[in-house]
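The chain below stands alone, shown as structure tokens; this is the form predicted on its own.
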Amino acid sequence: MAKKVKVGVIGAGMISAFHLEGYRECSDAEVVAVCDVVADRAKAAAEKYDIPKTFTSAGRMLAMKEIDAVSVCTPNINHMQSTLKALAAGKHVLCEKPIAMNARQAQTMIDATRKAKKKLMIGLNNRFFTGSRFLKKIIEAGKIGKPYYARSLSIRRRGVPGWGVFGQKKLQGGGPLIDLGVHAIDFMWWIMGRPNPVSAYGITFDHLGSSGQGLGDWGVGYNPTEFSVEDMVGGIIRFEDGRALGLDISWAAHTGDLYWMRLFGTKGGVQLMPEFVIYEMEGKTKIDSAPQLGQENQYANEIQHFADCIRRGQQPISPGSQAVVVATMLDGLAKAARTGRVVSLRTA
């Protein structure tokens, strides 16, 4: 496919912003049309992105033949169905992340996608920043051995979205283990090589959010009576290899906001930053920061390789096949916490 590939976006709201941001950047891709549920957003995102088309109905923007893929940039509840709707039209999917509300739904995606014969792209947006790159480099190679244990942290201190319906499990399907906890257990399981998940143990907290408490710079005005979800989680998830990869996540928690991956090896290890990546091997200690890696937009390093796959005709990094892993694990640390019991992973 030599010309630009033809792109409508289903969802305006927030996250959609990124998406639309990084189709600005891309030479390769033009969003044509931009369809929401309020016709004012879809205007609104129309007007500040120069897009000709705006529609209140999904089924009559993916009618357009012109439009070759589709961006999913809704609630996740409607993950599945918009997806579905663009694969039985026709077209390619880059649908935002967690794939879906559980893993059931993220296989009938990918059982979809196999009939269509279109890509289905998520967008775990970790694995496209320089430092995520940098990494997997580093483990690749085998400068830290083999990586046996990994310990994600995404700790908010006050950081309730006041946004969209986060807060609702009905709409969501969870609260940070959905929202963060998808790139904390999709960046590091990638990182790791993506052994097969066989158990996981999860605990989860709703202390501060549903009191009023998780008030502070990611929004301006979430309504603690619909708080239902949790607001904090912790969990380990154990791999066939004997290998194992553990979180701690938050919304809301008293403490300083925190945010690091650390991922320990036979001969090394490596500690991932915001800023900077600090990685022991060959006896030595080592500090690159994000400066000297190259600051890049990871949104629109991830609408590139979208469109890259589209025109070239190859498998995306991130493709709905490793998502429903992904979602497994999720469902599994849900389960485990609702149940006080580790929860087997393995499908035979």
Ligand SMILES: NC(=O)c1ccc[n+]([C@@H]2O[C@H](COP(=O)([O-])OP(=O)(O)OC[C@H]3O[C@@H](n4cnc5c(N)ncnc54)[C@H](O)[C@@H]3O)[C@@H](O)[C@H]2O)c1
Contents of the next structure:
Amino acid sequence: MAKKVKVGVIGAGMISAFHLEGYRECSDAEVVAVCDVVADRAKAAAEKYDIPKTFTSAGRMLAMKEIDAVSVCTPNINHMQSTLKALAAGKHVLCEKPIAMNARQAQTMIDATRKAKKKLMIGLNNRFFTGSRFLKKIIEAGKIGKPYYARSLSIRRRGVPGWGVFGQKKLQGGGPLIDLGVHAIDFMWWIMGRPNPVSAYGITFDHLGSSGQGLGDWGVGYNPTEFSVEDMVGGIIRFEDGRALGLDISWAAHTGDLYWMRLFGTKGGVQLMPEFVIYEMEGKTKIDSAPQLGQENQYANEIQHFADCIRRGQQPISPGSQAVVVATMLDGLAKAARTGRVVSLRTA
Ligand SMILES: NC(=O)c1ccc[n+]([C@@H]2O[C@H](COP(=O)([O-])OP(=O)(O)OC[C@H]3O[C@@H](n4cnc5c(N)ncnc54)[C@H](O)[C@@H]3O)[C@@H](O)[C@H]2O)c1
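Okay, that is the form predicted on its own; can I get the form predicted together with the ligand now?
Complete assembly follows, chain above in first position.
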């Protein structure tokens, strides 16, 4: 059996705790170092998770020969830089979502991954629920026919993240579109069998975020004067084969929290949230015995999968090469919102 994967974690903020918990549960990997530009954060994580070494610079941590792989858990602006450094140092990378600030950066990461002959997996954690894999199998088996339209709503009443740098465009690349939209797009696109996107149209708003009305259950506070992103997005992506995905995404809106996903197929349909229900499958009008989404630690599944891919030389189920397509869709929606025009996503 291959040896344990030795890991360094870059960034010791909110999401890194989920990675560190995942590594603690994974008997095939071991965190040997953690790094954060804020020394106390790295030290606190090291103490809590019994990690031998801490650093304030990723470069110095990556010089550790024993490290096989890293988790990149920094703000979006640093994803490309840390990933490129890690690949150049010969490490595999699990990078948090979104893959990067935009598709151009993402492509640079893909090119570097190919050159380094290492793995680049993206933390698209919704793909790692048991229910997600169950659903994907049902769709691949054609049980709901051809899924032709999907709609995903991810709307918080008062949920601008009250930590980190989420409201700052120059550090994150965008607001709820890139933060929540990446999940909404990725999950539906993956479940639909990754159809080729051809155009995007979208509109963004900021009425609550910059006026300080976005504060609620998602952290202790944010500075509205630094809020430089949208707070709400509506959009639609068209795919080459005539299918489509519609989106409504928000960090703050005058409504109740609303997480709602539907997939409409020629022979059946699926409701994923608030509960997982399959309609019109195999002659039945409603099947609700599917494993519910959100009932397990998807991050632990994600970390175990990363370790498995490294140890067995397999391709991850959420590779950078797929995340770059999602980044293209996000860029297209943002451009459509800026210009008021439909944006072509065709590459040829
Ligand atoms: N998978 C998910 O659903 C999910 C959820 C939350 C956050 N995220 C992603 O995780 C990333 C981080 O978000 P967060 O909520 O943990 O933010 P955070 O602000 O809590 O943590 C980021 C940490 O990175 C550190 N950092 C910044 N630059 C660094 C550098 N150059 N080197 C080392 N450390 C550095 C910061 O000091 C901070 O401690 C973002 O890209 C975000 O989109 C993903």
